[in-house]
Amino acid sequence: MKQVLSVQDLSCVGKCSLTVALPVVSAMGCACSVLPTTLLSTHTGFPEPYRRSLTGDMDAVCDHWQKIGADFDAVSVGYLCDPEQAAAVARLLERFGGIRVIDPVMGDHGKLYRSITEAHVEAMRTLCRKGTVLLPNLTEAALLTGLPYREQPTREQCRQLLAGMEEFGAETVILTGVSRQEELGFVGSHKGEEFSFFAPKVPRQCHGTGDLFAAVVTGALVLGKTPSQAATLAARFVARVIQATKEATPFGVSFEGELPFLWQELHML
């Protein structure tokens, strides 16, 4: 069985990060492992939530996993805190090997998220050079890249953020949240090779969806998808989940219900 370490936050309200990669890397018949690198009593899409950072405690995990062995086929990059944990999960990615699958969490809609940094987003571009595959949205590969933000890039500005990408060596980079007219989906890269795909627009903004696009993605790949396959399985999974989740809310979206549809569809590519 493959095994996956997915790397985020542990959110104990609403559907995100370790909440959804975990069953959803599990059902596509992987062992997830995880390392929290927050504990949040609920994600920050709700009003000021409790947070302790774990960044003290990543090295020791590493240490103990090490001492008995431990491997990992994939390691999944989500959710970081601070410009500390960044660091400490570089040094994790010195340590064990496998597909490096990092979504570079820190903003949406041209702004970053409140309690990102400057400090934050020179961090993650360290660590992106130590990505196998990264899965910025718009706002996140216009930060890294310091290319403009558009809302509704064109082909070749998705081009320009794609090529500003790949220059932090990674072989595969998809830019998730691509909004054209009426549609919605990604447009990749993988060593120069382009792919997209695009699902018409759910009018209603669903939490998590990120999160549940990059698991796939994960899972996908670990179980020898071509990055081509693994985005656009995640991206049909998502847009049946939105479809699936009839009301807006800050508690999640409605994956479980859907996760034999991803069963059968991984199965039959």
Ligand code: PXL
Second form
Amino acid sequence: MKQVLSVQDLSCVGKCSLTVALPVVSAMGCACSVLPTTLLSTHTGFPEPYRRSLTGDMDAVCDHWQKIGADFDAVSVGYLCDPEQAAAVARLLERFGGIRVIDPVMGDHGKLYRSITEAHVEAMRTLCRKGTVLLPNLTEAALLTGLPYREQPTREQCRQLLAGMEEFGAETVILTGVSRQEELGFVGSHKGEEFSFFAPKVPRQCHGTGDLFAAVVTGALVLGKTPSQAATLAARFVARVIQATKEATPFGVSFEGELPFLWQELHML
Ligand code: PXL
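Okay, that's the form predicted on its own, but what's the structure of the form predicted in complex with this ligand?
What follows is the whole complex; the chain from before opens it.
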């Protein structure tokens, strides 16, 4: 069985990060190990969550894994709380192998999430240099590359963002949340070759969908699918999940009932 390690926060209420990666990766038939980087009572979309950083525990956890011979076919990195945590994850990626999927979660719609600083952005630039696959949204790609943020970039502007992100050295870059008039999708490049996918836009802002996308991409890649297949499956799954979510709230999306779709579509590829 393929072994995935998911490295991100454990937000106890409000589906995102580990609470979506675990069920999704498992539903795809892969084993999902976890390294919670911070314990939060909720994600930061709720006011004033309780939080306890686990940055100081990460190296000791990795030491133990190395002792018992644990290793992974893919490591998937999501939301990190501070620059020190990004440095600890960079050390982890030196020790454990496989495909490194990095979602540089820092903001959306042109704005940083609460508590993300310029030092954090700089630490994420360093971390991105260790990725095989980078999954920035438009906001994160603009922040990381220094290019201007645009709500609806043209094809050429997407290409410039992709080219800027490619300079971090990853094989694959997928720009997520690319908005056109009536459509939403992604634009990617794999070893310089472009691919994209767009679906009709559902006018609903749902929390945690980027984390779902990253989990599906990781599962599909570790099972040997191409980056284009993996990202298209992820986008179709997320579109269904948004459709199934009747009311967008910070508690999260209704992805559970769509897991059989994910399994079926995965096995049709
Ligand atoms: O879904 C991204 C995410 C993950 N984890 C935490 C967050 C966010 C976005 O706000 O706050 C803690």
